[in-house]
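Presented below, as structure tokens, is a lone chain in the form predicted alone.
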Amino acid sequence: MFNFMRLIHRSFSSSPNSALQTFLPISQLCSNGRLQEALLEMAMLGPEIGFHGYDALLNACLDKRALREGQRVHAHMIKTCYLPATYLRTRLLIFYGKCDCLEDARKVLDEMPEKNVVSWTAMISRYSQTGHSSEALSVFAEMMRSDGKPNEFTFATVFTSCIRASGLALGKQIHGLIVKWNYDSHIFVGSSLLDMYAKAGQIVEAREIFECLPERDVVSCTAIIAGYAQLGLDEEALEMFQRLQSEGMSPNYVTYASLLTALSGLALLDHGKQAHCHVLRRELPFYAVLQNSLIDMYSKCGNLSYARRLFDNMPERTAISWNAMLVGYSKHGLGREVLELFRLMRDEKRVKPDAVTLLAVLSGCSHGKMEDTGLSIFDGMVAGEYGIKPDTEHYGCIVDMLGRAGRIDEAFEFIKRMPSKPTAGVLGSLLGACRVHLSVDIGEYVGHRLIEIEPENAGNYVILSNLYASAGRWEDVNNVRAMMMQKAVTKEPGRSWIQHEQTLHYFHANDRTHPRREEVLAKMKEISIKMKQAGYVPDLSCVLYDVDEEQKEKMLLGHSEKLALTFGLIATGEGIPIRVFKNLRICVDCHNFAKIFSKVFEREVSLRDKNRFHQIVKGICSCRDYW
């Protein structure tokens, strides 16, 4: 409710003058920034102030976000029984919204005898901008019930609140309205519409809308690039960026932030450096969102030192900045650096840790072989030490931590004590650990539970099958594979890639598709001889098929990581580091191979799989063989 009556007695004095005589002084005082004098003039005028005086005062209060002064203007209207026109009521609504007094803004809207499209849109917009999505959609629905007709700005605004499943369903209905009323050709509406579909994961629909836009601006182009990047469709995001640049699009800082997200996923360090140079040359504003994307890109591409340099030089860090750096250290297995940075964050007391921060810290402890420290931090979360209660992801990280350390029974008991039912992600962490540490009994139980929960997830079948294969239970392996065929579940094929001369070179197991395949295979035979002379012994346990040892060794040499390393040796100059990336977890044999490869050929090797980095120098890996 409004609390103006205690201010009203300050709003008047005697000696009223005519509105015509005083209009210019109030207007001039407001335009000159002399708001307090203008308010004094308002008090002297009493009921004679009129429309123009109120308009000038409200605009001045809006510009300065002067809440108390704006309340005095509103109180003056009430005391003098002035009935403001719809325009002035809308200015009041906007004023309260900008001052984050949403209840007062909504009360102004509700008390308006007549509402126009600007009034409705202003309220919807403010709710959307402040994250009150359900309230924004409620106002839009009320607008439609009252026969108000939205315009292009209303539609563009309301789509930003159509989030989650319920919001998407309503968004599709609103989509029907804009087609019916021919607003689908408006660039603002189209951009918001495709952004809504992209954020909901409906990228096909978003792309269709994008292609049908009569014209495209940087907002719509950025929305489709961001949509691809957020869904992990990094190659599509990069291709779209390159296409739109060739069509003359001028990217802004948000476009580059989205592009850097895609480059992080592909680990394209050279492309990322080029994007960084473009940002510097064009003198784009270095807002936090762009700096955070650069930190994320450099850390995920293996250049942690430069990521930290950017982080240290930021004039103001957000929680996302700290989290990006913490995740970077965690992915490299640098647990001590994670804890040191977390300590610095808490000591500075400028930014509070959030749930993602604690997740990154626990992950760093997991990858850094510091499970006791991680458990202590988790206990602190439960006790309320950090102001953040652990959620399912934090519980999953503890399961991963214990499982990685081989403490399978503890992890299993920990899951049983969880306050809520374990999700597929939590059980999946335990199943992966059972596969690594050959805990068949627990792994078998967890694997079948996962198949019940996620019958379409091929990864669960594959890990369970691999667990059976490691134990030599080939009949069970065949049963799981038959189950996959019966349910038409297909596994994601493993692939590795390496960048050379601005081109990505992809390799699959026993690849026969690469243009230089014969050269790569011939070089591989030569390499394998030198590797064995240096002490490399193929780890045949990594072959999960019931074949003889000679066939197993041949299959190991055909792994995509080894083919990519071989190509890197052929394609790059002597002494140049070789960077290989893989979409799945690197196997133990390929990890051992890469260490000896680094020593024999005197190359620094960087391997990044879906979980973490392995920086190998002179046969020694940064993971210390704990991964």
Contents of the next structure:
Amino acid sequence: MFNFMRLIHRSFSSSPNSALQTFLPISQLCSNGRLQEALLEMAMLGPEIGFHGYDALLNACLDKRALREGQRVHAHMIKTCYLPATYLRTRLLIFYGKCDCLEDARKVLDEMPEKNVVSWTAMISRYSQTGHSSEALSVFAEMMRSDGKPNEFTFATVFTSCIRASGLALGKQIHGLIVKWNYDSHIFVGSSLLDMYAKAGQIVEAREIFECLPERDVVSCTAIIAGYAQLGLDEEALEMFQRLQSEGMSPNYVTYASLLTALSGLALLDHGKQAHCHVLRRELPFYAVLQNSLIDMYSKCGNLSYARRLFDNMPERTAISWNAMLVGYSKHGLGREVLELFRLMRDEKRVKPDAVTLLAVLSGCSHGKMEDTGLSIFDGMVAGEYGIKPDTEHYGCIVDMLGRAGRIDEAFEFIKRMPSKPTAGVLGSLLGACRVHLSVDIGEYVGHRLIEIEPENAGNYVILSNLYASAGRWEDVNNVRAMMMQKAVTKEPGRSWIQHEQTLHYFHANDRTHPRREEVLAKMKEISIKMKQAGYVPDLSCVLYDVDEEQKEKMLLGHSEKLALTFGLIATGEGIPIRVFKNLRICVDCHNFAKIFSKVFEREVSLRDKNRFHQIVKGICSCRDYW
DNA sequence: CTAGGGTTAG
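Moving from the form predicted alone to the form predicted together with the DNA:
Next comes the full complex, this chain leading.
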């Protein structure tokens, strides 16, 4: 009896043309992965394939992302005048969406006589995932107009498009809606919502939403970590990472990518290496995103050879991989390496250079003292050679480059030639150059225009007053300071830090907070004598206060990077390299001090400031005194 | 059936 049944069964499945058995075979063939045979079967039949048959076919096509096969199924429905129900139409929509045929998906949606939450949401999220934010929003708007009720799936996806396409205003309105409908404590909705606030720079709001979530998971924690890291609030990012771990969650590869951004910012090489080890030991998927952030971390922590090794071993490099590596060379002032790598990138033709690539290349020319090469690359961009038209940022980069080289007049002319109005950033970098090269006339003009454009930015007042100070125009200095007191918010204070035994030691100018400050000051007194014997002459023009010379010298020795260097000398053993980091640009006097320091105490010194690296060995700096 | 977090720029 048993054998007999099996015989019958076999004969059924081996004679596909008999209309009697169609129904079972199609779905069975589909679930066995035999899609081609199922399609053959389909071709022999009419609308009697029915709901289950079509559903199975579409599922199989979706599984394999088999676009042409799916199109045949769709065509078959039309040819046989089969009228699919909302469910099947939605499956069709999802199929087209996942195959990146968004127009076809949209057509299916438009032609649906009855749309439900799932069909609306599937369309919105597909638009959102492929970066079509404004389309996503317009479908959402249409959904609201036609009385469609969004659910938690819809809200979880819509905030991403809000922030990308239309700023925070719309997002806030929708936020109001979800509070009314009680979706705001849903974890998917909440993490998307907090992410939106974080990306808009409203990190306090983001944190509040995070804290109000009834439960937390890796994704919501990662969202808040990434939010902090993207705003440069690196310590807060680290804190949240520790909290994630202490609450027993396992970081995933996205979490590590964001963590590494924060570690790069703080230049915590040891922690970065630890993170790298964890990733390898826990066998997390080693996606390009993660490798890119490792490349960035190593190069920003001064370890270019590790970065390059990772880069060389990548099986599949994205544009971001190339960009991260280019930026690494650029920050170390290695202009020729930047150009060499850029050439390789263009030769390889696997990925196209993007706007950031060209920015990195131009800034590489800038830091590497190769202005003329930079200018000719810029001309190439204008001529369409790289497929990237220069935007404001590229113009800014050229202004920065010319300014750094002391070609202030050219930089000024260049700004006048810009097709759009110069942004505050562009003017700011020219003002900075005027300060460095003591170009008082142009600096005065630019400075006052900048203050008109952004009166709240304290940095502008500071640089302008410094410029006046170095020209000895103390009355103007006082005027500018008075204006600043009236209008501006306080500027970020300069500080330097150094890592010692798993702790970051921070120093401000004339520090009064560090527990070992007395010891550091005593040591500073001692070494300043040795330094002077070795040829250190304090550069009093770096002091921007109208005080006597003795006072000026004292102020110079109080600079935060000198304190950190001195601490490094006390805290570490002979011959150990000292690595100091500063949140602002390093001053000329401190640079000179560090060079002589490295010679006198036989220490390699590595200094990373806001813009770049200085690797100092035996009194010679990798920047060749050009920065 | 539909959903959230990601790396590079200065």
